[in-house]
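Next comes just one chain, in structure tokens: the form predicted alone.
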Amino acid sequence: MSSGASTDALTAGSSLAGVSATTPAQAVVRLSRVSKRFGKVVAVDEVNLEIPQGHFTTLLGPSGCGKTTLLRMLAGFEEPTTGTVEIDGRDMRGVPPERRPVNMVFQRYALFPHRNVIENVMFGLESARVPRPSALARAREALATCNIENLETRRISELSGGQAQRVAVARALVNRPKILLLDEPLAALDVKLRRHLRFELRRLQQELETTFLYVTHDQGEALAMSDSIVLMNGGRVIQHSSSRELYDAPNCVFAATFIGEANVLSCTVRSVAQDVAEVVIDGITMRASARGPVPEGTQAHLYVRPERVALRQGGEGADLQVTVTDAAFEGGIVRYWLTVRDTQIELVAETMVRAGDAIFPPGASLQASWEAGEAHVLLE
């Protein structure tokens, strides 16, 4: 398993912080060959996964890939068909949701409309028979942690979407869970509010040093918030790595094309030396990084991000000769759609643009290239 880079945690004065003495490098969740079937449908397929304590980890993937089912098995709402789920070293088989050291924030928040904010936050403590004075103090502490202490007596119907999201998080945090599970909690909000609140969630996680396991299909959320990302497809884990590694060094074509935009070109491997491959694309030899041995003559894919494609005008050489088919000015960048000359091969390039810079028009003949370390050979 490749885990994400450790994040420097902030020290919070609240007693909600430091919910575990476990070091951040230690795995708080272990899934061993976990599968979940619903009749003939395999929702989760032989997943092995470790989640480090104190990290913000995101389960990312298309709809139906198994990420929410995985979250529900951790919460105790579903039991694995096969395999073992461990939280903090304890096998969770047969342990009901209310006895697990986790709490969950749902997509629709599941707040009680007949209770005000403080009553919603206190609900779990009351169910656990925590004395009311202690429950009230902890609920107010959770509201303060989420910066909504001024909403204590507000009715749920009087809250904005962002306020309701914070109340749901406060209600989940008040029980001081070892892991906070979040199932697309920003999905119902508008784009501007989502961008703001994802950084609020990230700040909160760093202050509390609590493990957050977050489910989304939004790539931007995952890249911006996560210490590590678990990319899933078809019920399987495709890649588990830091945000930067997943973006810069995907391990397969699916990972390359799911995250951001990518050029994926068919190529033939000519040779590999010291993790650098020479590949042939339409008769032109290009260089790209390669992981592990790749036999000469292998049919593969070369992957390179649009912003890593350099364009220049004039001259001949070993670069790809391309023609601009379209160009779009997008503020700070210009996006170019290109065709490799005399072929059907298409490329996308993005270049920074400043005031007064010329934009290449459709029909312009250019040369496209990239640094060897900014392109990768993918075998599948």
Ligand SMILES: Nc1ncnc2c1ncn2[C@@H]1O[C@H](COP(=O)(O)OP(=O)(O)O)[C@@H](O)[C@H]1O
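None of the values given here were measured: they were computed from a predicted structure. What we label the rigid core is the largest C-alpha set whose atoms superpose within 1.5 Å from one form to the other. Positions refer to the first chain, counted from 1. What changes on going to the form predicted together with this ligand:
- The Cα position of Arg99 differs by less than 2 Å between these two forms after fitting on the rigid core.
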Given for the second form:
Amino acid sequence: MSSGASTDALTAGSSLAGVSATTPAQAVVRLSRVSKRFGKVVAVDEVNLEIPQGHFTTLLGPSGCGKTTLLRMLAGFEEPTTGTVEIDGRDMRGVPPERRPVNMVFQRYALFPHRNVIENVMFGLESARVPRPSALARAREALATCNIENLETRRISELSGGQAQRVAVARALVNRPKILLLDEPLAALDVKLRRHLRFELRRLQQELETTFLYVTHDQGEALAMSDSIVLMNGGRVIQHSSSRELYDAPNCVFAATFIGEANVLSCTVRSVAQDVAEVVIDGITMRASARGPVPEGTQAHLYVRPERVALRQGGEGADLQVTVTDAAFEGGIVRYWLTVRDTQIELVAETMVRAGDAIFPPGASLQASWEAGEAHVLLE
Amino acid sequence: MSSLSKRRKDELTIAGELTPLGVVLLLAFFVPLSLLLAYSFWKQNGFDVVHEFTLASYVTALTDTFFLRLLFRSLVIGAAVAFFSVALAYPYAYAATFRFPRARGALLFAALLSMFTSYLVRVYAFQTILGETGVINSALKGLGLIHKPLSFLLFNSFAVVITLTNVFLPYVVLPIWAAMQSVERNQLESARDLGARPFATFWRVVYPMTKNGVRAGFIFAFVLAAGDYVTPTLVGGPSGTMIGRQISVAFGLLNNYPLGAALAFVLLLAFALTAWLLPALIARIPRPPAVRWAFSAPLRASDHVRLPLSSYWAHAYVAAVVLFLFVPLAIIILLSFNTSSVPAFPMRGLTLHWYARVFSNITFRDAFYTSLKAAALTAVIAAVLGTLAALAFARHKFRARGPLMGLLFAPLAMPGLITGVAMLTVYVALGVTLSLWTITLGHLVYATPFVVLAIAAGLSDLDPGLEEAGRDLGRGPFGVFRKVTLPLVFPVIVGAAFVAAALSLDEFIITNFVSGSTMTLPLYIWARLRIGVTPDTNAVGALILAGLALLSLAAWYLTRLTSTFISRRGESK
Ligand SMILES: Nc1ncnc2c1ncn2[C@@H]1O[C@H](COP(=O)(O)OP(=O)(O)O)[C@@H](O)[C@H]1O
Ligand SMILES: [Mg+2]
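Right, the form predicted alone is done; let's see the coordinates for the form predicted together with this ligand.
Every chain and every other molecule in the complex is listed next, the one we just looked at coming first.
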């Protein structure tokens, strides 16, 4: 996916914008077989990754999966044990952090307490020996872009969490990095502010067309903000795709269950024809889409999202006969826990409810079904 | 682009940061100790030393019953001092931590302050308090309780133990204190919740977590007390004399360096043996039957989180310890304003006469300026060396880190007497003239480890993200140090320099050996005390105390200020 709607009108005149991305798919960062070991711990394991210019890319994964380590190898705080890191076509081996064309928004912001807001923002420009008048102008512009021009002379100890986060972003962006690295920048904030700033960061990225590499362990955040998501686990990249694709077509059980909720059922593949597989679960035959080669007779998993499971009362057909074991009203939706009749198979289904709709009580007999393309066969 | 790997660069940085202090410690501490060791195997010929191997000095040191008795007495006194210090310090740290959390800072400061307030003035305060015409005797006589002064107060082992306990108590409070802070309140609460009664909570939760602090404090007090020579000289009398005094006499009056060196190493060996045996001894302490009882007794509903030591007693206890630490000093300060020249209460009247007399004395003025110069030099040099070394210890992990820190702190665990005579042997061997510079070097060896500790603590309070942000924003390692690290920890460095100045101002034990004819304030007091206590000595003592108190207060304020400044940044809401 390319970076959403055109935002030319908004960026016009802003000198903060990076080099405009003429070929959006061009990779600004390229990792080849990068590993990082800390003693016996393998924090990052043989990662190959390309990050396209001008995109909002998110590193997503459970805590401890190596996201921060990966980011720190880009920033230059860690050297890979093996493999190469290229930024903007240059091999970064041996290049110290201060000479890399990247900037970072630190997890707890790391604002300098002995400098006020504008002095913090000007720190990088001073390092680059930008003459003071133009440094000041650029710093003010960065504050304006982040909507904090009124905080110019504030001391760091007088900032709220949200304000500190914006100062940290301004301090990094003002240097016009080739890529902005953000390590869980919203983790320390309360839920409401987090949602708001999420949106603001996304808007900022689209305005400036700067490449953002954003780290989070929050799947909701990742889905809402990103052009593409790099899903990691145990130091490895599991899947790199658009948010939509990650949700709709996860490539393994981990991806399916880490993002949103999923019914994952063990099955045996009976036959495959034209990307549609027939699988057997507990004696019942079902159909699901299968990408790539799936040998017959393989033990695999069938997965389907709860909201894609349709429930009906009465009627015949090849649908599953299920019994409601429990139901929970959760506002806009109702969640049902179901058991497939005569089997041990359990399913979760979510359905929208409108005012006046009846909710099936526990014990009710229903028919469950899904569109052929909504269920997928996963091999691992 | 540089051809050096990051790791190689780190190694070079560490080496660069540690070398200056390393060279100073090597030349001023480790080389002298080695030479001292050599001396212990050399032959004494009349008043000369012949460089021939002999065990004669060791044979004398280990067979002469005079020396063996002194050694034994020193170890017993050291153990007694360590025991009383732990017994006093433990409840103090305990009460301060769990009973009076709000006064905790003040109580810690009281301990630190007494650590930094004049060793020599304390010792001489006890001479003033316990002497035949001293404060206690004159008070008792004034009340009509006695007619003849009690002579058993001063000039015996009892006086030595009290005095040394007073001096080294804070050295024991600190490690216990540090260990105590790792015990969390909710750990105590959960112990109670799991059915342990107060005493059992203490014995099964608090004590195991603080055992190492107790051990460290005990060894500290034991070594420093058993190796002392000033206290036995001033308050010990013939029955309270210790091995340290004989070592100092061997290097002074007797001019028998090999014997002195051999005695010093025999003493060190005895310390090493004790430190080695101590854990086994501690493990043999039987557990009181109260523990078993506490577990079998039912828990009353009203027993909330109560710890042993009730509030009433805790208040009284903490107050008593603080008084014990500060009353001797207060007595000296008060007497320095007394019109009478007899050290007795009630005071006759107030006067500044003694101060005027002191300042009109040219010897005093010289000593005063020498002390100021030595303190300033020590502070500046220790701050520079200490900052560099602290950067290496606080910012890098490297294999030699632990051993190197051990070497850095070796001078702290070494009785000053041995450091002092070791340095003296080098100067004598090289024909170096003793001067302000040899004094300053002696002070550096002793003060710099404290400075490194304080600055390293300040650096580790600092969010490492700040320095990384500096790198990320385009500064090299040195630029980050100049623009980020230094401005943030500068108050801590100044505070640490004040501590170094305080230590220098008060240092006596090492100075006494390496000063030659140059005189500092503590040496001036010492010289006065040898001709008997005169009232203007009180004025000099009070001046030293005032200087030390000011420096400690400033240091405390600066380091506290910085840590709140830095940590306020950490809590982003
Ligand atoms: N400096 C380090 N030393 C040793 N182990 C580390 C270090 N940094 C990270 N690790 C380990 O590497 C793994 C990945 O950590 P990290 O990259 O911080 O994960 P994430 O940011 O995804 O939570 C963890 O197991 C962590 O304990
Ligand atoms: Mg992380």
